[in-house]
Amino acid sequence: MSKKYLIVGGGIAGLSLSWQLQKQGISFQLIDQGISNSSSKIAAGMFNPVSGKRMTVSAEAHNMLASLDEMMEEMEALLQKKLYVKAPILQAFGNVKEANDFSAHLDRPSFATFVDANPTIDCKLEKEFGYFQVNGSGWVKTVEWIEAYQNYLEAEGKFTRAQFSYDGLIEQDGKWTYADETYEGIIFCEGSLFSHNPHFNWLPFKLCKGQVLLINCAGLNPSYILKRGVYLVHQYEDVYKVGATYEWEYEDALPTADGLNQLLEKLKQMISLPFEVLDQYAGIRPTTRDRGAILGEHPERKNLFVFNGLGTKGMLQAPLLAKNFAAFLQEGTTIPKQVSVQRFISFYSNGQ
């Protein structure tokens, strides 16, 4: 009998390991509630090589983007919609110590290889202290490819839409049972909703609010993606996605005026042509403590697996994690340090 495994949450994390799944013959069935404000819909589905305000690429960077080139190309083939993006960013900026701290930066090669310092590009970004480019980036229309693969895996009856229970989840035998049908293992993969987790509430999650416009703005050039404190990445037509504030503390996952104020104001210190709002969302990121992602099985519980805390590079890490980690289920491969679950261990033992 071959293995079979439920993915709980459907957002970029699930849907990813299921492609992976499928992709290497592995049976699953997915849950998710449909959460309208999850951060998978609500992020601009942004992919950048390079990352913060320190300017870091990851030693995984060129792989990360071959296996996000292979599944999103495959979803388009699928799915036949247009859901993906290359688009450079044009990243101005700040002040006069970013421009000079930028100059260090190209002396590693692994950055180099992403930047342009010297672009040539007519655009309405404000860089009164220098811009520059970055190549292999871009963005994948999160909304429109959750809801078009969720409808696939529907019709092929791998995928659920219902809220799961925890008390429904039965052990028996080293495997698990829920809603009458038997699973080698049990993949949570559920974003911020970790924190109702009795199998895995102990992890180092820390939850960040983040907080996003929708804006109408004529004028703009849509090949690019615009960076100056928030980014700005296009929709449709002069519609373009703004965002996004980081929120450590905060009472609920609504938008709110002081979140409103700080993206109009970076918004105009990055643009200067007229805009009009014409939405705003919030959605809380499963970001944890160290920004790594969280992979592995549960310390003591047997077919119990954790896939999480993908955080603001989602995007660009989840297909290639999810290699990985198919490649953990189905050969017993190791999965990698800094993203291992292994490494929050003490989290657990302490709590016990």
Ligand SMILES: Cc1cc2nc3c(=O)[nH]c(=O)nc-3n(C[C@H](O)[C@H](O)[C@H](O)COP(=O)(O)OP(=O)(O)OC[C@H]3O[C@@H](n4cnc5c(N)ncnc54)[C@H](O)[C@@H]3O)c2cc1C
Given for the second form:
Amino acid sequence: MSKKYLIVGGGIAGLSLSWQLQKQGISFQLIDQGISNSSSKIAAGMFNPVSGKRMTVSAEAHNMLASLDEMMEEMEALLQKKLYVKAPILQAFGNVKEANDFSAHLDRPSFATFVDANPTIDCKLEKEFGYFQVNGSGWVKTVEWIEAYQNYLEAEGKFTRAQFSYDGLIEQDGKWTYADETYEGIIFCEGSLFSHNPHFNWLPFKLCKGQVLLINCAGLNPSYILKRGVYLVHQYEDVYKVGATYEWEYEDALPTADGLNQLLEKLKQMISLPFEVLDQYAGIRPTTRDRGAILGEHPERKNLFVFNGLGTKGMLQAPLLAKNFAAFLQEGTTIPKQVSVQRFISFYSNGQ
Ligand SMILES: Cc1cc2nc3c(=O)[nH]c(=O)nc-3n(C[C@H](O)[C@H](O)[C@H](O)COP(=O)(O)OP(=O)(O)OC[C@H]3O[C@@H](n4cnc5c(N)ncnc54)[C@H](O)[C@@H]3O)c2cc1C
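Structure of the form predicted in complex with the ligand, given the form predicted on its own:
And the full complex, kicking off with our chain again.
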């Protein structure tokens, strides 16, 4: 009989992993409790090979984009839905220093491959200090994808809409039984809710709350992502998502007036068109102490696995990480050090 795994959590992590397991012919069941403000549902779903203020480009950027392409093209064909939009980012500098820093980065071939320093696109971006274009970027319509793929898996009998109860897990001869079904292993993909998991709650997450707005704004070109302090990503008709805040200290996962003001202030520096705020959302990113994802097996409990810590860049990272993880399960390949759970082993030992 073939090995069967239970995946706990059906956000970007759990769904990307189930896609890979399905491709590799590995059986699985996915369980998700369907919370409406999961990070994956709040996210703009953007992927951008250029990261942060320092404009770093991961050595894996091309592989990550290729895996994302593969996954989303297969998802669109399977689910018969438009879920994946490739769109350049038009990014304005906020001041002269940012413009100068950018010029210095152009010497790096890894950066220059993804960047057009002299775009000539007519857009409504406020760009008095200049702007540049990032290629290889775009967004995944995460809410539509999650709903459609979960529905598909449910119709296939591979998806359970329920809360996973950690007390219900029973170990027997190295295998795990849950709800009367025996699994080769359990793979935990609970995002920021990892702290409820008694087996992996020792991992050093440093969660980051994020807030976004939904606005209506006529006159923008929906084929581009605009960026200046915040980003604007098209949703439908004249509706755009504006994000995001990065809050390392917070009281709860709810939208706040402070979050609204921060986003509005930056938005007004980015565009001068009139707009109306339709809604505001907040979610918690599963960010880790060193910002790397966390993949691998529990240090002591055999066949309990974690696939988490996607942080601020879930969409770009998840498909390639899922490929690595499936190879690790199937062929015993090594998980890259920078994303392996092994690097945090001292947090487990110290907590025992
Ligand atoms: C405001 C904001 C904007 C963002 N924008 C982007 C962006 O543009 N691009 C990008 O790549 N990333 C973005 N992110 C980050 C991205 O959302 C995360 O990297 C990603 O969603 C993490 O996915 P996940 O599946 O690990 O976690 P989650 O999305 O949190 O999913 C975890 C799932 O596990 C389920 N679960 C947990 N515990 C249980 C249990 N006991 N039983 C059953 N189910 C359970 C939950 O219901 C949930 O569905 C953003 C995040 C925020 C907050």
